[in-house]
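First comes one chain, alone, set out as structure tokens in the form predicted on its own.
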Amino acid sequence: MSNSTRTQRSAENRPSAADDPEVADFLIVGAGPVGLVTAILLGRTGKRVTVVERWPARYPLPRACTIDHEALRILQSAGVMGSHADLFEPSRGERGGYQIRNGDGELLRAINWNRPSESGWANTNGFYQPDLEEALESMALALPTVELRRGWSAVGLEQDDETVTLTVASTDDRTQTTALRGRWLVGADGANSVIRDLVGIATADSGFEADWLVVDYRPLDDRPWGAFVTQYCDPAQPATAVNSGPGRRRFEFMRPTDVSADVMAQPETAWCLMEPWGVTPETARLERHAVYTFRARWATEWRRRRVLLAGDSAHLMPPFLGQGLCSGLRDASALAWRLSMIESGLADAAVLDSYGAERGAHVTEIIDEAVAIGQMVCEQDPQKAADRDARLVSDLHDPDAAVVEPPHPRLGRSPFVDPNDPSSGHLSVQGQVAVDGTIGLYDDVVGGGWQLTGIDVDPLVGVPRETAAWFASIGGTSVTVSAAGALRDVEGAYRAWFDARDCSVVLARPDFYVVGTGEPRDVARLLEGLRNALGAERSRPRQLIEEGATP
């Protein structure tokens, strides 16, 4: 049986709900960045997407304010960066851009947020979330396949073998209800997720908890800003200073035990705490001040049958590494390629079992590191703080300990991660390439999706024709990058990446993670392994109601 026949038969076996015009391919609850990016990625494939958001209008004030290179590449894949790259301000500053100092201002440790990244974008960036959400909403609504329903809250959910039925009520009038149907539902509705509660998914908690005042302001003077982020480990008043995007800054202050949350939330408190840094009503305009409880929590499951969690509904972390939104966008990208391939008949629904396994392990490592920094910063015992300072100051004499790398977790175990390949499950590379006089980032010039890239070699040489045709049928691209060939490695990023891994071929996924590396002789094996992992050609019926694996 040919591959085209198998694919056609898989599509013909699709349950009848797939052809019902009253049933969306995907329901998404939550119109924050994670929900909107998921909608855009799915909508761009021609799938019908309905987004439900309880608030009638976008939240007008800042929340997340840092975003990393991988998240920007995800936004690039959604079409955002071509017109909106100016929304993001790259990290700058000495000693890596992220500094941890004691109460006397003495440097204790630095994290290299200024390192060259794998993704072709600045490693870490500040941004203003309302501007990003405005751009994302505009792009989502420009897609004819995406519908946004604002002012509706999820109140009920039922599933059967073919669809999810979501009952929503008007946020302004809870007696006004309606039912929406979709083949899949993504709950991207935040830390207090209604969807998570409706399907009965429990959460686990690290035990870390601390109240902090978050103050966003616009500076009215041109005073220099040192490190991109500085953590002040002062036991008398732990604090954080953040470059929160073009023309904006943020301070965060831990609430002392003898100060109530109400007092902490007063604007006078914010001005008093910022005054030592010269931030006063004469030098700044206050945009927002609110007390938040920083904590670490995660869902024990990422999937219940046709319902999947993404973003803060699946994981919550303290903001000390600026990875909360980044992790949510990784969820969006990981879900989008799986769901679109399932609904196109190119993958079996079992690929969703790997979603929680991969993402759960990845985000747990980031949560653990964020909590470790939080515990360091939040120490209020003077003697313990002095012991900490002495230990970290001694490390400054060791360059490897003084400036450390941000976390680079590997995806959790799955059929798409080869435990015998140290590169598998880590990020692939994107650099500047040139072809026919056009210079740009690889994904823009060559294309995203499944990428098979060789350095100075044709990655498909010796691959059976039928296997190569199958790879093309799932949207795979195969190219040769070289210093002087048709597709030129402009800045040497590809040569450096391949040399560091002692390989000449890489197979990467639509969410930019490496499936496998090797030489041309390994490509047929890599592609057949991918084909088997996707499972689109299994003869069994598509089982769409399997329980998701707990990571």
Ligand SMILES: Cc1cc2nc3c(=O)[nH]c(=O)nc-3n(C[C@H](O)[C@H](O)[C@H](O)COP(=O)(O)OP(=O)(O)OC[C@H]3O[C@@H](n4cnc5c(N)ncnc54)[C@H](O)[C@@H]3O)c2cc1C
The other form holds:
Amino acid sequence: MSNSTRTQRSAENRPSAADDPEVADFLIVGAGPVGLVTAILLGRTGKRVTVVERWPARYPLPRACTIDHEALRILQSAGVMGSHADLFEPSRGERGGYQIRNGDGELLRAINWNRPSESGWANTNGFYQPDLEEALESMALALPTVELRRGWSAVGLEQDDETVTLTVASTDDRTQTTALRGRWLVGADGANSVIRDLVGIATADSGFEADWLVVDYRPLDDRPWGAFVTQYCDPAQPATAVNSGPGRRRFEFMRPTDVSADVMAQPETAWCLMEPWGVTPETARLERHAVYTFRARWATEWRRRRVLLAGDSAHLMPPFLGQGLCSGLRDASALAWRLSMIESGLADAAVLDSYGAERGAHVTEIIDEAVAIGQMVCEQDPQKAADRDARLVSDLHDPDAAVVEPPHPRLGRSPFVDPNDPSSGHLSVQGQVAVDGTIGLYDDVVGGGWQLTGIDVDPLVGVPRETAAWFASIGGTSVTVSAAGALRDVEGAYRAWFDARDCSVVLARPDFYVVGTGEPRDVARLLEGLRNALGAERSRPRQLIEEGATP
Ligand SMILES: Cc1cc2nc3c(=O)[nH]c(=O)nc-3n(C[C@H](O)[C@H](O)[C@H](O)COP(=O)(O)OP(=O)(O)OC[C@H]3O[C@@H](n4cnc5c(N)ncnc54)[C@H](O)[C@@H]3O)c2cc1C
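The form predicted on its own done, now the form predicted together with the ligand:
Everything in the complex follows now, all chains and molecules, and the chain you saw is the first one.
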């Protein structure tokens, strides 16, 4: 590490601006789902958060309509699932799953979404984005630590070693400006991010581009729906059908080259395209229709000093895998534990370098997969489409080629990912547990945060007292799960997860990714490795940890 980097990092940890009531701990630009979840996760730690949103009212229309199990576990950690689980319709049973069909409706590929997920929630779930955003906003506003300033647009930004100063202009009257100060700033301001431009972060583009009409409607009858998501790979008219949450459905249609975007956006076009599926003004109510240009683009950096990007400002992908918002919520979760630990003196600001390294590699792998599916679905050449169909049909009968789940990439290289442990950097497990007659998901019953879990073993046996005290001081929990003990593995999810990895202990992060696995004899090494990666020693003397002092 260079001297100048060292100087910058120690200055980042200086507490002076932290004591200034005029300086928020965190400024967040953008009250979309990613900005709001980041605000809730940070606000729940007691930190002061100011969210700036350019529009005076919430955006009333959906973009995302499916969400995966990991994203629901993140929403669970933000307190959303306790009160709003009914917003989500799980993909289960005979209508579960993702199918790819050809122009004649024949099955080309089936992805089984009905297997249990690692996260304790259904693999994929339909939902209505405006309802989720309403819930998130009311939860954020209920926190005494979170302030939301609607009707203000970020227009300028300066930063020094301790703070970021954000200039915002009234959206109604751009001549009216004011300055806000914060210790850190998260740019969650969407695909055309002003924050990204203001700090000079460039984007890379895959070159994928396709216009699609998105039609949301409410069925007026209760006819059976096919798979949860179906891609119709018809070269004459590529289309997607999605179960988009309780009581709602979505169709998406690619714009043919000889049809203008204006014609595509007409309601008559939407009705005409849905008619072959029997969706007509007599059987459905149109909620909205709009033409989107699907692209694949990502930020080349995720951090400039005290400014970080999250959500669509950092990555954009075609929605064929339903992973754009899910990826943004991963950003929120990955940022929240880092930022709150830094501001509590439990981690060095250098841990933010691992944010972009981990998230960048993870999301670009998902973008590549979304583009690959997009290219397959968008094929308009009849001969190439026929070749594709033949290839997929032969894969369909080959069990080794059958795809069973959406992609689960590994986090990119970082001090928190052990390249020699194949589980490290992948998702940990959450299942139902029972304690004292209460049954619930592990994070609700035991608690989120840093989790040390042993199956049939006490993970802390043999760990030096001081190391165990340090782990407790960062909010770590340590428990034993077993088939019949005090914390019961109700459905065997833990037994199956540990057996598949041939280990008895796992150390997992607050964003649910595995730090490391092993046996009880490995735990002291895992915890000391974590302590080193957090750089906590630079911020907190050992005797304070031993005395159990909180920062
Ligand atoms: C058709 C379609 C289907 C999709 N389907 C799925 C799906 O099924 N599953 C999935 O996971 N994802 C899906 N996505 C992607 C998903 O919708 C986005 O990834 C997600 O909404 C991004 O959230 P965000 O909070 O990052 O950005 P946004 O929702 O864009 O929010 C950014 C906010 O920042 C505000 N803002 C912008 N500039 C400023 C400024 N200068 N000052 C202040 N505020 C500002 C904006 O007004 C906005 O409120 C889909 C996208 C599309 C278009």
